[in-house]
Amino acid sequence: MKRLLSWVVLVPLTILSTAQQFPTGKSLIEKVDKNMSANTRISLSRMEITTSRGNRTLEAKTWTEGDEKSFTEYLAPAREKGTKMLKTDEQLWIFSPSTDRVIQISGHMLRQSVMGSDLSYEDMMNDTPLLEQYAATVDAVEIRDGRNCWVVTLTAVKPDVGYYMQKMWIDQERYIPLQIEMYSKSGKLLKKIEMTDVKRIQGRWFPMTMVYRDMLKKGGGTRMTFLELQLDAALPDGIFTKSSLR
């Protein structure tokens, strides 16, 4: 009986000790941001979109500065070649070569799909550091893709965020999210991102493949693969001006 009582007492103490060893959510998200963020970024990417009506593949080159400026030019297929997108602060413009027009995307249009993918314009616009939008708590430890991960819940602290809650599985060694789930305020799962092919690039870890799934639509998701990636690279002069759209 004494041995049983000792075990009963020991288990809660062990659980409490393990919980106390959890890092804070804030410290984990800071490490994720530091790992994946860069002053500037130049990337060549392939986007493979699988829908109920078929498959599409696009290639694009993107120049990014911080979390406020980005410029993307689509290179393929021929139908989309020459389409350009410019983001500065909270504004987004798109140039379509087929119409030879520049239009601004705003309001409810930001929730529309980008090129028929599982990403919305709002998803592409939102590069604000997570800790400016969410409070983070560490809930558990789980294995994801064979790696030990911290399970972190992010709850919105601002009313204008795209997703009220996010759940992340963060690699304990590399501080990269291997999976992210986005939820509405009602608790409905809206989108899911899976990150794989993590590589060491210029002293930091980065997932070279990301699969996005809009849980409210049919289809096999959108696979984004980085074919080339440069961090903290020099950018062309004037790339983030509306004149670069034409």
Second form
Amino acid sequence: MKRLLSWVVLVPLTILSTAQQFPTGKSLIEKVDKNMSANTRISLSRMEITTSRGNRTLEAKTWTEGDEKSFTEYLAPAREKGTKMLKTDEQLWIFSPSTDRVIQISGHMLRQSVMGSDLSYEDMMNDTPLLEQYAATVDAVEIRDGRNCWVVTLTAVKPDVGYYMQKMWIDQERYIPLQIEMYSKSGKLLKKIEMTDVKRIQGRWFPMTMVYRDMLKKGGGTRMTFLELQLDAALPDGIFTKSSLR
Amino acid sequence: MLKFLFNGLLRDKSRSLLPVIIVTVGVMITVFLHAYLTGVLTDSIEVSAKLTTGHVKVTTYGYEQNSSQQPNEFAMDDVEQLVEELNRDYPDIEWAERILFGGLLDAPDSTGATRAQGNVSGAGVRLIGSDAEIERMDLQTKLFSGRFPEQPGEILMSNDLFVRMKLAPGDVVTLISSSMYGDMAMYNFTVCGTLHFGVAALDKGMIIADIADIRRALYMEGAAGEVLGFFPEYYDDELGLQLQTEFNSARLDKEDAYSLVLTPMSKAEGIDFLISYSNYAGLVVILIFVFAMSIVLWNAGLLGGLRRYGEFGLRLAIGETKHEAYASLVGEAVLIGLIGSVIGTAFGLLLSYLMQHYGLDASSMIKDSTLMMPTVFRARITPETYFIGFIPGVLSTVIGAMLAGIGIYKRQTAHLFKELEA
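Could you please show the structure of the form predicted in complex with its partner chain, as a counterpart to the form predicted alone just displayed?
Zooming out: every chain and molecule, the one shown earlier first.
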């Protein structure tokens, strides 16, 4: 009887004390934001897309301000060269040099893939801070890429979010996510992002390679590598205007 | 015996005239209805074949598995070579490459900004340098205004969409769609003509351009989503299924999404029901008429039986067996059925021929149809039409006579003279 009593009392206490060692989901996400968010960012990136039809490699230069504004110019291959994309608060515009047209991407077109990659325009457009869309809880400690990670589950608190649930594996020391999984409301895994090649850039930890996988596609995923990255750099005047697209 | 029965029928008109008239009318309706249904259903199948499915369709396995999404990422490469091979292996079949796609059509204002947009479903078919597809798809009758593309970069669009987007002939529009690689593709076209299909789904937002332009627009050089095969005449399901077995056993590998698969029209989504229905339409018509006419002829037989009550009594009384009397009644029915069927088939064929030749213009009745149907309903006389009427014609008279003649067996020979005296 004594043995049983000790189990009844001790096991919940142990679980409670373990849970108390976990940081709150909110504090973790805030730390990740603080580490990764910069006021401005200029990057040169390479996107390697592996589809069932073959591989494609694109190069692009991107200017970013906060989470809301970004301007991307595609540099290669020749077919995409000169294509520009402008994302402002709630709108996304694309300039295609072959048609000499600036078109706003909206409605169901937002669900299309960006340049055939595993990313959709909708993914690009989602700039609402995570904590405004999700409730975060820390569930466990797991090892990813040989590093201790907090496993954080984000559950939507708003009805109109792109993914109902996300799971993040956050590096306990560097406060960067090493893996993100995005799920539908039914629990189906829709997308997966793996971050590797973590480097210290201007005092911040940053994953230089991200592999996106659209789990509904049969392709081999999209590897995005930052070739150059400048944080908090000065941006050209007027870059986030429609006139800069042409 | 046959001559005896025949003379009996000729001399006693009250025994034969009404049943022959009933059979004639029934058979005439059966023959006409069968030819009419065959014609309308065959034409509906042909309209679907020519516009969308072909009699057979060659695609990749991946494309076939997701065909409702028109997944051009599973398009076939080196289509020119494939068509050469198909022409060599199946010389009696005409092959046509097509690309189907969905997207958005965007019309700019004077500054180049978006003025109007519309969702479109499109088809890339060979329009420049050959009239085969224009004739096959009957586009000449669907051309509402303007002309067919003559230069690269020209497009035909549904007139409803043209009006909705407030376009004018010669306006430039931008097609925004998905390329074969899954990325967004944009391409400028000049509107050269408008089409009116009479089918709501197509009139809502159909665009058609030369396949070479669509290849450039969707980065599909040398590729096509589908290669459609057309038989010399109408769809033949037996041949379609035979080709499927032959082609797929040689080319299909279900582990490889890019291996080729041939799909006959009867296996195409949405058309399978129409073809099955068409196959059973004749049977349905026959069953309905056998049932209805048997009831009418049963009643006629009962009336005749009552009238001939005394005659049968006398025949039984002078020694004819019940079997012989019953057999002669059924024999008369066979003769009546045959005579009525011949006359009815002749009239039915005449009506069917008129309907086949002149047709019924139903374009005003089906102007916003959701089905792909012919605008002129025509009957179609097939070898079946010549004998289909004989089945209900003979069967119903025989069944009617057999039912009515059951009374013969209920007569008591012992009471016959009493009945006759009375």
